[in-house]
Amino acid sequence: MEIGPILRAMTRNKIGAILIALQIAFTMTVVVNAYFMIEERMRLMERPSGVVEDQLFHISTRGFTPDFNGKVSVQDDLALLRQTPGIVDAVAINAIPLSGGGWSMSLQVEPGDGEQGHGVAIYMVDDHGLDTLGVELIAGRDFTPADVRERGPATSDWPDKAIISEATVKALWADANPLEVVGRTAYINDDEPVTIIGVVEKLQAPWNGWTTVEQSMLVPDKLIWTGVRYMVRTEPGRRDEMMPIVEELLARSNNQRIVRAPESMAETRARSYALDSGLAKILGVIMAMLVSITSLGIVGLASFSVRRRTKQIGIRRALGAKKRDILRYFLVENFMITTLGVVLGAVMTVGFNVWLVQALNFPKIDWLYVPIGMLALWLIGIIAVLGPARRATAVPPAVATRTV
């Protein structure tokens, strides 16, 4: 391994080698952190909401006439929806998971305004709520018709029963399991007691960026507002078919209100994570551009080196050097430059992530990303230099006598 001759040759063109090493370091810093961010975004985007998204859509109505009766409208709509072929169940609900808009309150285990509270998303449903959403009840029981009360626009108090998510159980009673909390009392609005009658495995809040997105609570409130939103569960595979049918049914059944176009849960999820998806795509493009530019830089430096050393290569060939010796020379030279770049890049990658954690509250990068990034850049460097190195092996020994 002609390390000495390679180092001496590099010192005669050290500016080019240093620039390529810095470019590799910069590329590694950006690419590794960007890839980590993309994986984090993808992980968040793939979190299950807890509901049967592939069977659900929601549709909103709003009465506009002075004599519009919200209570009768909701009763008629739900009766119509629940008896329509192709629909499993339906419920009037105040918020939609991942929609970005909803209602949250604070729950605490002791009454009083000085007690520690835990934020939970509130879903107001009747006794068809769990069946419509498709959430899994892992402890306790569902709401019964006797539990459900009517909630109008002026209602400010809360029902005395609730079903909470498993994440809410852990927030309120850290060491308790779901079965143990059934029958316990939590407090909402500081001092209003709520008996926990059931626990669902998972039900996400409407806000995907909420740090407590898994903490939620269902309360037995039947909405009788002028404007109301229905969550509709269809038979498997019939969601898209039923959406326009339901829109037409509701529009024809009552001409005193406006019916907004339905939206599937898949569309709601896509809209909710549009920024995350866009960010992942932008970072992916940036990664591809940086890797391409760095590869072109390596190719350019190696090609320049081959052209500049054509006579020397011919002399070495004339003195008995084989093609593999010439190929090895340029591969080792590139490996040395790339190693300098990736070592510096490893330091810069960790430093940049530390800054992101402190300044922007980003998650700490997994240490495995650094060696993986180093290996990837080494591989890219080898692939990029192969073309110029192979051209160098094609230089014939006779060049030593013809090249000036």
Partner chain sequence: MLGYYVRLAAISIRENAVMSLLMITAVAVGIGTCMTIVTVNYIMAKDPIPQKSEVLYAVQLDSWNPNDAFRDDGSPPDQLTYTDALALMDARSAFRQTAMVGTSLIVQPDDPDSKPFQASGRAAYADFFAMFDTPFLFGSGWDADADRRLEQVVVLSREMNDRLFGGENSVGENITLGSYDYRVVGVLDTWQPMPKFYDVTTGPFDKTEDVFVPFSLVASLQLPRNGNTNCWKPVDGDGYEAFLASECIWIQFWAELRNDAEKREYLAFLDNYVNDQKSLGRFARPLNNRVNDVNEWMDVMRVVDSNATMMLPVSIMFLTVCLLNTIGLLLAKFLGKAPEIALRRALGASKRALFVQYLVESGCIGVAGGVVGVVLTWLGLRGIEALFGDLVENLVQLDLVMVTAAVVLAIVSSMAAGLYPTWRACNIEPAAQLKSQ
Second form
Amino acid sequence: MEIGPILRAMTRNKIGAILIALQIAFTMTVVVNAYFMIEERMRLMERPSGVVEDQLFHISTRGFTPDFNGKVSVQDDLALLRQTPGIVDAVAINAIPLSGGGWSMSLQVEPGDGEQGHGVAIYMVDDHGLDTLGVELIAGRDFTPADVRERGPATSDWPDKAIISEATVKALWADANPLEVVGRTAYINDDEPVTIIGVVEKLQAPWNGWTTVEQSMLVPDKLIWTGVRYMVRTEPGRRDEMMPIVEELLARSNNQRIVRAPESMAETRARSYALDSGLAKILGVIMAMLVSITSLGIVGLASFSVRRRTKQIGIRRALGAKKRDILRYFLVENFMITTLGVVLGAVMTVGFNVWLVQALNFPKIDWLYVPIGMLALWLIGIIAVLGPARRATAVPPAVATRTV
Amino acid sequence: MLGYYVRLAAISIRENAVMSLLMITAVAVGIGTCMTIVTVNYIMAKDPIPQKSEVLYAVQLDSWNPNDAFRDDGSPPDQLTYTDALALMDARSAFRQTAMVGTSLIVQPDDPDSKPFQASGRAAYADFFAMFDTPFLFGSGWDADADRRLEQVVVLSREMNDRLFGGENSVGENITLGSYDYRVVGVLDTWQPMPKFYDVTTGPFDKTEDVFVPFSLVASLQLPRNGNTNCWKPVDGDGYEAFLASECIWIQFWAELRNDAEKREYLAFLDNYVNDQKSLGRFARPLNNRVNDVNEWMDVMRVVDSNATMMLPVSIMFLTVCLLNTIGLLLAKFLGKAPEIALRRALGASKRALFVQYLVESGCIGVAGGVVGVVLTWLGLRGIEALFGDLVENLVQLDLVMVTAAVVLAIVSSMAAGLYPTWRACNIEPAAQLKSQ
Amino acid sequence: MLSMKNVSRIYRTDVVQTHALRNLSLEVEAGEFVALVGPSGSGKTTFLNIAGLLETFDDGSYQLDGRDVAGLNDNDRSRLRNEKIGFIFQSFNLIPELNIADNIDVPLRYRGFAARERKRRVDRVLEVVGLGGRKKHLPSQLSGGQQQRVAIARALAGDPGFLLADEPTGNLDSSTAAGVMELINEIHRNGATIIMVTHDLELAARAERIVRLSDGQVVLLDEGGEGSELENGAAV
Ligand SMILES: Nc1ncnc2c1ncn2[C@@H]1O[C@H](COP(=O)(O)OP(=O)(O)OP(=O)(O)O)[C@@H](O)[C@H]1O
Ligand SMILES: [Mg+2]
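Alright, leaving the form predicted on its own aside, put up the form predicted in complex with its partner chain.
What follows is the entire complex, opening with the chain shown before.
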């Protein structure tokens, strides 16, 4: 390989080489980190919430007259909803998974206010809760009508039974098996005992950015507030059709309240991850633009370089260079510049990630992304230079004697 | 002479049409992307009330759990308990002060045909309007007496007034909010501080509220709370009274302190107050009361989204790549013209003349890139709006400052990109060039 | 060594066809030193390019070292150029961004020599042309005569049996030119076959034979200045 002379020739045109190397380094820094972030966000977005999202929507109502009776209204609404054809089940609930608004409490294994607590999201439901949400019970039993009590705006204590998610089991009792925790007691509000009567496989908290998003608890509290939200489960495939019907039904049944537009769980999910998916798209566009600009830049510079060195190529051909020698010359030259770029890029990629981790609490990049990124940019560099290099091989040897 | 240079530049740009297009595109895309991100960050980090940001202070008292700081860094809670908010209001130790909380109210229009609807509201004290310099279209805020006497008065946003009264002066009219009658005392003109600094605990870039009512009504009419409620200790007993008396925090508190002396006095007052409370068995944590002015508060509350902060260096690196790209291409292009330059030099062109000639050429590319870049910035902001919808509605406005910044950035960066290649081009030694032929 | 029969070369552009060579026939023996003269545009460079395998021809046949080159592909032609032929150009044709040693090194690398061998040869030929101390200089740091000596060194480095020179002294003053001629003569004495294009009749006279080209045809063969003999190129 003619690395020595190429290197010496390159040092005579340092700036050109450095410009490309820097471009590659910056491109790699952004592309690798962006790719990692996109993957990270996608991973977050792919987490299931645990409920049968494609059959669910939610709708909220609020009474506004002073004598509005929340208890009667909820009872009537639920009776109406549950007997409407197309609807599998419905429940009044205090919070919606993924929605970003909800209620969390601290659960602890031992009573007392110095004990370690574990934050869990609270879902208040009646005995139709599990069926409506479609969460899977993996241990213990569902709530029965006898378990359910009423919760008005003034209630501040907690029922003595609860169903928790498997992740909550893990948080409270480390490696306990879901089956063996049924019947155990946990404490809410420091010292109110709650018996675990069941465990569901998965039910996410309403806040997708929460580190303990998988920790949740269902309690048998039937809401009788004047403002209440219903989760409605439709028969498969009938969700969109049922949403306006239910809105109309509720609005008509009682004019002492307003009924807000229903929202499907699909919309809730989209809204919940709007920032993540939007960011992933922006980063994707930036990646694509960067790679095109950099590779077009390499194509452009290599073309200029081939044009400037036409005579030289002719001389080399006259002195016995084969076409593939000329091709190799440009590839090797580009390879060396790209190598400088990706080595610099590797350092900058890690540096940028370190900054993201320290200043903004972003996740730390997996080291594997760095060599893969280097490889990718190497390939991009080689592909970009291939065209101009091929054109260089077409320079006829007679150029040596013909051009001035 | 300049005309001659522009003509030469035009010939040269056209001669390498593809390359020139690539350079212009690179500059434009770089500036478009960079300015889009910078604009979003600029709005997020903007001083929302420059004329008063240094005299308005968010008040923090550390009423939190003795065993566990509110935040890991030890900073006190971002909101106050009802007990403390009322005590601070009663003391009136600051020049002006207001406790406040977001609420939502159901508006029942008089017209029986139009349906009731929900409006966002804010419960605050009379000082709110004077403190935050809210612009009034009609009437004014209520006075401190109204606060004391639990008067059902309301200030409407301009939008709400348009909706309810068709934009007419509605001062003195009554409206029904959640079944109670309220008398309109004022209508605000368009008012949208960015960020919505007076309450950033939930969406810091949300719209300002539709209706403003006296804070004293929160307790008397049991208005619903919009926003975060955090409790470190169980509520003692049932009912609304118990909740109000609890250690739950849900109230934002602001004080207007006109100078350092007032600020010092106010801090001393807060410390006194907390020490008094300690003797009643509250405030078990060490004394940790703080007042932060508007801009400090925006930092404390991390109003600038970390994703936006992350995008800033990304977009700057992007612009760098675009400019390096342009520098590289211009350099290659100019150096490729070395024989021509040598010839011109030999024919008597001065360095200066060549410098101008090539700077005109790079300037043309820069200006073209800049103009397209500003258009792309606008498109980029529309793109972000399309992607994030109402999450960012107020963040994607291109104001005069930003348009100017985009144009200046375009010209400066492309001139900078053109400068080095130009300098190299006019330093080509005619002799060496002709010799190595 | 070289045997051309009825070789033609036509340059076609959009507007005109130029018959650069018309049915040219020429024999050059191994070890011969031939000077090629003729008016401008008579086809000297074209002939040299074809002889040196830089260009192909349209008609006729050409045998180099007893081998028909018409059927050779680009790679074989490159290899032959590299191993058998040395070029010296009027405008030196050094690669401006490579230093002297690297310039001479270029054909040796294509030949596939090992580093040690390449270094030995570079040092040797630089000694021959008297520029041993200038290895690290760039072409632009040398005078024209020195540059041409480097070009000659580069042509010699591969020990070619066949040296083609296109006005090697055309850009040099007469005393420098004499020095370069001395070098070329020296190479000839060492056994190489040489074809040299020149406008300088005095220099041409130093060759064993002078071939005169006119309008793409050989018009006159001067045998080492011992009288002349007319040979007609074939009819058009
Ligand atoms: N690439 C080309 N395309 C078209 N015509 C060409 C080309 N190369 C050479 N010619 C023409 O072929 C003819 C012979 O050219 P050649 O270069 O061989 O002349 P020459 O004898 O070397 O002249 P000089 O002494 O001036 O160098 C000329 O008329 C020239 O114009
Ligand atoms: Mg010639």
